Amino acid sequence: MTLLSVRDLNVTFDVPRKGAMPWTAPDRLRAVKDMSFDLAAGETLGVVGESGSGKSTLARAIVGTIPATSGVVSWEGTDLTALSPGERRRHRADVQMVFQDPLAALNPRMTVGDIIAEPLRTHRDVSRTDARNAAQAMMERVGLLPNLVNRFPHEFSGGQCQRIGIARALILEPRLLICDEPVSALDVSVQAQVVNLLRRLSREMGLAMIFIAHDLSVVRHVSDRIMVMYLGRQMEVGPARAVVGDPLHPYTQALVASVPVPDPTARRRDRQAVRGELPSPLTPPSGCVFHTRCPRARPDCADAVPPALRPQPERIVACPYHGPAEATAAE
């Protein structure tokens, strides 16, 4: 069953020109461009890409914290972008978010118990005592001692603060959890603990997840499918093992090649890491936005946006010259 359906989603910001007169028309920054995908109930979709690819903007547009310029975000057939703020508020209990910086996402003047219980008191008609008991039960579920309920966020480590953020997001028993780089600010050992916690809770609660991260190994570990973004556009979508093990789009191949491999004999020398710098989203390249850094680029790549192709039943690739990495090396 399709839980979330995104169709032709665009998010655009007006950026004032530096040094220009106040009446000068602003530049248009297209953070997300023509994004379309579906998410089934209980499925985990990993979203990867370089910084500036539009991953966090996409997540916030789905949640509704920033407005979509155009397109449709459909929740079980209901277009969320067409709802009023009051109507949208009733759907927020079903879609919750875990943020990147665990300490900055928590109110330093509130106790942990109040932080976790706040969504419950906002969206449900429960007493303070019942909300506190539910917060303690959720703390225990995410691996925190319930007797720490009266402490403040600064008294916890980064990993513990992220567990508090996860507990706050899950207290309403949502059906979709959006994780915006939830482990990038944590140590490697703590990252593994948080990722395993999210996987366990996803299975226990039947959660669907959108998991945003830079680390391909983390995304592969937690995701059923992976979507690769570049400058706000969708480059490739497919099963996690296939996208990481046999990438088809040149950008995905470059991302996989950029992952450090501890064993020198296991490194793939036929794959090149990403070359050059990410272009400015204010002035993206014409045609295929990746053609300025692509090893397979041809003159016609700058003429038109490539269509989304289906080389395999469960895979989508936005490149007419897609293929395995060995073909790239041979060309």
The other form holds:
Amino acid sequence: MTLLSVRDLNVTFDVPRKGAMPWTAPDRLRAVKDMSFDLAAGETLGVVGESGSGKSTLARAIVGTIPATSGVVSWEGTDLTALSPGERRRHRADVQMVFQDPLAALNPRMTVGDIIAEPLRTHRDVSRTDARNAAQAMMERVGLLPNLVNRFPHEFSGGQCQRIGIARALILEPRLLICDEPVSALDVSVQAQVVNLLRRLSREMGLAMIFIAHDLSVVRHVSDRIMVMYLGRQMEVGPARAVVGDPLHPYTQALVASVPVPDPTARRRDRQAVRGELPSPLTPPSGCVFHTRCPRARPDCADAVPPALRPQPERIVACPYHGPAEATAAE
Amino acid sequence: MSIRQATKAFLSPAANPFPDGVTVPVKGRSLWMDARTRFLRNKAATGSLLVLVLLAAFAFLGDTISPWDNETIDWGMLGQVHVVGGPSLETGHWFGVDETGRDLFARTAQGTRISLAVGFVGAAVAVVIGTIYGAVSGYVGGRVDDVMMRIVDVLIAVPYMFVLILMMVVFERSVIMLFVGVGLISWLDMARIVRGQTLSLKNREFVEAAIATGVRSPMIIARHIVPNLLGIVVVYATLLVPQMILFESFVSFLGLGVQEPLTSLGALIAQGAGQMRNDVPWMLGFPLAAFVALLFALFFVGDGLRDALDPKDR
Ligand SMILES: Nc1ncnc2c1ncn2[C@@H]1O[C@H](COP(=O)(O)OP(=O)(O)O)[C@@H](O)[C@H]1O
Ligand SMILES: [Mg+2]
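Could the form predicted together with its partner chain be given as well, to go with the form predicted alone?
Next comes the full complex, this chain leading.
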């Protein structure tokens, strides 16, 4: 059953030109362009792309903290972008978000108990004590000691702060959790714990998740499906195993190749995902936006935007010259 | 708590630094408590706070401990104030008398009281109106922000000293009028400062988290914006108090502020300065000393608060 369905979503920012007069038209930064995908109940979609590729913007447009410029975000058939702010607010209990910087996402002046209980007190008519008890129960569930309710965020470590953020996001028992790089700011030793916690909770609560990360190493363990983004465009979508095991798009292949391999006998991989710099999103390359860095680029790649092809069922690749990774290596 | 839970809690990576207090909620240390510790470590600030408390005690209790009140004229002194009117323990005029034979100790206490009141009324208006105005303007943003801030710009551009003097001339010269005047101007800078802070707070992730959760705007302002502004508001308010006192003193020095029989430090200093040639230095000395001590103490306390509440270390 489709829970969330995104169709032709565009998010454009107006960026004032540097040093220009106030009346000149601002530059238009297309942070998310023509994005379409579906998400089933209980499914986890991993979203991967270099930083600056519009992953956070996509998450914000779905949650509704920034407006979509055009397109449809529909939740069980209701178009959320068309709702009034009041109607939209009622839907917010269903979709919650976990943020990248765990400490910055917590109000430094509130106790942990109040932070976790805030969504509950916003959407449900509960007493202070009930809210506090619910917060304590939730703390226990995410692996925090419930007797720490009266503490303040700055008294916790990064990993613990992220658990607080997760507790806050889950206290309303939402149906979709959007995790925007939930472990990028954490120590490597803590990352696995937080990822496992998210995996366990999503299974227990039947949550659908959109799990955002800038490399594949984390995403491939949690996702059912993976979507690869580059400069706000969708490059490839498909089942996690297929995308990681048999990447078709040259950009995905570069991402897969850059994942560190634990096997010491395997030959050293280049840590940088793709050669060259990420082009400015203000002046994206013509045609296929990836052609400036693509190992398989052909002259006509700069001419037309490549159509979304479906080479296999369930898979979408935005590259007419896609193919197995070996082909790239041979070139 | 069951064994299973206890084991889980113990094995949890979030393990409590105080494992023996597992069931009792632990008290947290708020940022306010940290700030208080830092403030108390600052010697100049705590010393000044003590001076401030003593001055306040002097202002409000001075009348009751002095043998003379602030209105009674000591007829025995009249005509020979410069000879016998000096500070003395025997006559009971600890600070001497003013040129009309009134006890200067009681008058200085009264003046300090009025000056403190003017300062605190100004600061209170600034805190309440300035904070709400600035937070709403900054948080709502867009057109509303433009209009609200242009209003402040216009009010700041008004030469308020001139307006206040006109008001004093047209209406009755009363303390109330002075309070109104001080209240009208004191919140403007505060509103600007608070708006600037709100603009940066608005983009913090915890505010975004609240919006994403569906918290309503008034609640976000009250729960997430204002508590995080209070540090800067407190600092600015304490620095505003001496500014308002100076402002009142200036108006009173010109003879336009509080009127007899009320007095303020500015008025007393003006009178004392007028008597300089009559060999009565105490008439200027004591009010001036109280004035300087008050201003210095307030500035040091404000400075200490700024260091203690410095938002940089967060
Ligand atoms: N509020 C904003 N105003 C203008 N530009 C923005 C804004 N938010 C993001 N951007 C731009 O949109 C692009 C995508 O950003 P983001 O979604 O944060 O990428 P990611 O999360 O993948 O790192 C970036 O070029 C960024 O500079
Ligand atoms: Mg991001």
